[in-house]
Amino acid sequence: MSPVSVDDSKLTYLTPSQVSKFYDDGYLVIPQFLDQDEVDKLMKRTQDLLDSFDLEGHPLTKFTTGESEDESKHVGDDYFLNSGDKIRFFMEEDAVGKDGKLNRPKNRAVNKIGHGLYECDAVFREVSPHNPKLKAVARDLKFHKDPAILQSMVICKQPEIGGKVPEHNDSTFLYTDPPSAIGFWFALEACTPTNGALSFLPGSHKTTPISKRFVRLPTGGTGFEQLQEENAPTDDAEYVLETCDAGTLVLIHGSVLHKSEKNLSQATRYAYTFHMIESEPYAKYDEKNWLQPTQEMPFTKLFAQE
C-alpha cells in the first residue's frame, strides 16, 4: 500500500515526517505512546494471567516460528488453531523437557499469551480497540479504509530461553488479498541488544513480495503454502537494531522484513502486540488462514468502537 499525500492540517497524532518514515522504511518507532500507568497495568495483568493459568490438562503446546515441517507441527493442534477468541498459553521450546514436562516454573515457561486478549480481557481491551490515540494513529496513516483488529498477544521472551525469531514478514501469517496487515507492537519492558530487541530491514516492504502464507492444511494442522519463489536470506549487516524503552509503540508494515535474536539475558522482554487488516470488500481474508473469526467473536472493526 502506498501513502496518500500528507496534509499536516488533517493529522491528529503523527507528524508528516513520521508518516513518511513509516512508508519509506516500513516501520515506525513511537516512544512513550503508553504512559507508565498504562504499562504498569498491562504488566500487572500479564503477571496475574501467568500466575493463575491452570496447568491441569494443558497440552503444553510449544510455539516457534520455525518453518520446517517438523517445527510447525506443534502449532497445528486444536489448542493453537482455536485460540483466536480465547486467552491461551504457549510454551517456549526450551521450557519443555524430553519427558514432556516443564523444566521451570510456569510463569517462566510461557512464550506467549494469545490470541483473543483484545476482546477477552478488560485491561488489554483499553489499549485496543478503545484507545483514542490508537484510532488517531490509524487515521493518520491512512493505511486502511476499514481496519479490523485480530491476533492480539503478549510475547514474553523469557530469560535465557526466549527463542530467536528468524527473518519474516507478518503478512505471511495474516494473509489478505491484496496484503494489508500492519502490526502494532508495544514494548512493556526495555528492549535491549541482549534480551531480544527487534531488528528491521528498512525499505524491504517495497522489494520483498509475500512469497508464502501460513495456512490450515486440508489434512489437518498447519503448514506453508508457496506463492512464488523466495528471496535469498538477507545479510545481517543490513538490519537495523531498534532498542527502545517500555511504553514505545512500533508500527510494523506487513511486508517489511524483521526479526529478533534469542534472549541471552536474565531479564524478560515482555511486549504486547496485535495486528490490523483491511476489511472486505477492500481486501479478502479467506478460510485458508490459520486464524479464523468465530460467530461469537468476529474480527473487531476499529472505527466501529466509537
Ligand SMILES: O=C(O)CCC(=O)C(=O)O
Second form
Amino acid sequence: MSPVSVDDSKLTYLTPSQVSKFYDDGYLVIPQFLDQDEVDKLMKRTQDLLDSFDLEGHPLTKFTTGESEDESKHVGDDYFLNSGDKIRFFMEEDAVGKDGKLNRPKNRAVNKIGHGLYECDAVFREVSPHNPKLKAVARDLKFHKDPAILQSMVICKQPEIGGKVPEHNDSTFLYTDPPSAIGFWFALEACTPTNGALSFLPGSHKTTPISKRFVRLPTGGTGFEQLQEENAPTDDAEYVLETCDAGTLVLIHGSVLHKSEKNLSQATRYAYTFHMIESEPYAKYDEKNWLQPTQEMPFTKLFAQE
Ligand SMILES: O=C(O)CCC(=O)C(=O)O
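Swap state to the form predicted in complex with this ligand from the form predicted on its own:
In what comes next, the whole complex appears, and the chain from above leads the way.
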C-alpha cells in the first residue's frame, strides 16, 4: 500500500515532497484544500442540520470512543449501529445530565453527526465523493487501487465540553485485510491548542501494528477484540500538535497514532471527516466491523463517480 517511487510527472495535485511526507510521517497537512466558499457551505449545512433535527424520540445516545467496557455500551445501541447510511446525531457526554436530559441547547450538545453524510446530503456529497480535487489526491497518493468511501461525520467539539479523542489508529475501527484505511479530515474552523486540534505521533504507522479491533459483538453491542499483545505505551512528548486554519485537509494513515484533547475554549471546533478503504479483491472488509454496508447504500467507489 505504498508507492515504490514517486513519479513527479504523474502527480496532478500533490507535490512529490507531500507524498513522501505522508508515507514518512503517516499523515499530511494540506492547508487551503477547501476554499472559503466550500467551508462556508459546509458550516451552514452543519448549522442547519443541528437546528432542524428533532429531539422528540431521540435516544440521546452519547458518543464515546468506547475505550472502557462501560463506554463501549453507549456505542452499542441500534441508533449508532444503524447510522452508516443515515444522518444521526450523537451527544457530548457532558451534555446529558444525571436526569437524562440535555443540559444545553441541542446545537451546543451534539458531539458528532454521522455516518452517511457523504451520500445522504447533497452539500456534503459535493465535497466527497464528487470532488475532482479529492480524486486527484487519491490518485497521487497511490495508496488504494479502488478506493471506497465510508464513515463520514461532522465532529463538533463543542465549547467547554467537546470530548477528548484518546490515542488511536483508524484501522482499529475500519478493519480490512490487509489494513487499508485512510482518514480525510477537513477543518471547518481554526483548530487551536485550546479547542482540541489534532496531534500525531509521526512515523507510528510503521512501528505500531493494529493490536485490537472494534467489533460488533455476537451478544449485541460493540467491544474490542484483541488481535495481538497491546503495543507499548507511547510518550506524550513525542506527539506533534497540528494547529490549522479552516479549509485545511489532513490525510491520516490508518495505522498512525493520533488524538485530540478536550475543547476547553469558548469556541466550537467543527471538522468534517470521512474514510477511504481499499475494495475487494485488493482488501477484504471485515464482517465484524461496527459499520456495515447496506443494500440501499453500499460503500461509494471514488473513481466510479463523475
Ligand atoms: O476530530 C477529532 O478530534 C478526532 C478525529 C479522529 O481522531 C479521527 O477522525 O480519527
